[in-house]
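Take a look at this single chain, the form predicted on its own, given in structure tokens.
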Amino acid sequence: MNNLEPEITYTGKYTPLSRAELVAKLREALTTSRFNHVLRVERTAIQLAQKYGESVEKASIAGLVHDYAKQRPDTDFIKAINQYHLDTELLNYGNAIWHGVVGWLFVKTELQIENIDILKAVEYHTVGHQYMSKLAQIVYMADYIEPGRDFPGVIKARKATEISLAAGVSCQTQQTLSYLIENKLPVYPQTIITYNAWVPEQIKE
């Protein structure tokens, strides 16, 4: 994976790890397969970023710890969201929901990252939000198409994120909420209320 690797030496305002230290973590953390995803997901997130005028380095930060919690067991995330009397809701759901929209919580304690807007992209990377940052709707993107990523709907989603963040984000949410209903799965709420935040807004320009 050495081509994969970025030439970005962090400043220390967003977490007192440098990148080695922060990539050692999340090897440690996750299997290869999705330890390699992470990597590929912080490439794009940094083409992303100097597209679209972002901070390259929350970019790659971001980027890499944006599935720090995915496989951890359940009873972490049902702890955790009992500890910080989250929405009661989400014990409904499972790790697919929880390891952004509680993983956030995670990332902050244990890897002593602080920045709201990195926190932020990472809480909103699975299911959205009406209010997407920036570098939230990079790594909402990045997430999903990133070199790795072969499923119907991702070069579509690739050309919209070419045209604006927005067009992506609008791209994939559609897509996401129409696998889910054709695949009657269960939809978390807010994948709705990102749905009729982003997608509307796009069919009208």
Ligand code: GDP
Contents of the next structure:
Amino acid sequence: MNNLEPEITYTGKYTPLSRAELVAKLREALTTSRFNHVLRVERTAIQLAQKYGESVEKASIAGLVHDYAKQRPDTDFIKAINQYHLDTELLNYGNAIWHGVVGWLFVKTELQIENIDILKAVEYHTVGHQYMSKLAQIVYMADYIEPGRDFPGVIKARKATEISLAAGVSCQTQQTLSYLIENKLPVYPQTIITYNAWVPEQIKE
Ligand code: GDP
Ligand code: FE
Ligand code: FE
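Form predicted on its own done, so how does the form predicted in complex with guanosine-5'-diphosphate look?
Complete assembly follows, chain above in first position.
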């Protein structure tokens, strides 16, 4: 496997597009640096899929499309929040939350991806969820630890993900919540729900 161009032939089960066609759509939708991030997330997701026994094809597709909506104007998201009657709490947030929590709808309608596991992995990739499939955990972690990431805590998160996906998810969720609080940033309610599901170690009375 070449590092940046994995040689995967898609089966057609999850998208009618070939990998090359999907890559072309992402290249068009994103800036060069964001596009390169997406390729690194795909590669990392494939490696995690191989390590933890998940479909390499689903990991490739989900990795490629996870940030598809990252460069869309706010008006597109506000329109979608109203059109699909999504939680109006979303209107208090911005692109950082919208590109996943709302962006999966654009992946479904514009990239013709119907597979629920892939769509949920996109929906949950920023704020997580109390129930994340193996694929959703892989995308959540691949996005956070891909080789282009360089922030305090990334090495700890890479080491945790080597131990188990759950350990990685816990590490990322804890670090993200700490970062948001440290910087007095608003915490999206789902982020707290994810924290409670994955981080506290049970203390028995
Ligand atoms: P990226 O799209 O590849 O840059 O990565 P993500 O989709 O994981 O995250 C986008 C941004 O959302 C990051 O800067 C996170 O710190 C931020 N983020 C995650 N959860 C929350 C939250 O609850 N509230 C806010 N305000 N930002 C969050
Ligand atoms: Fe993202
Ligand atoms: Fe990303």
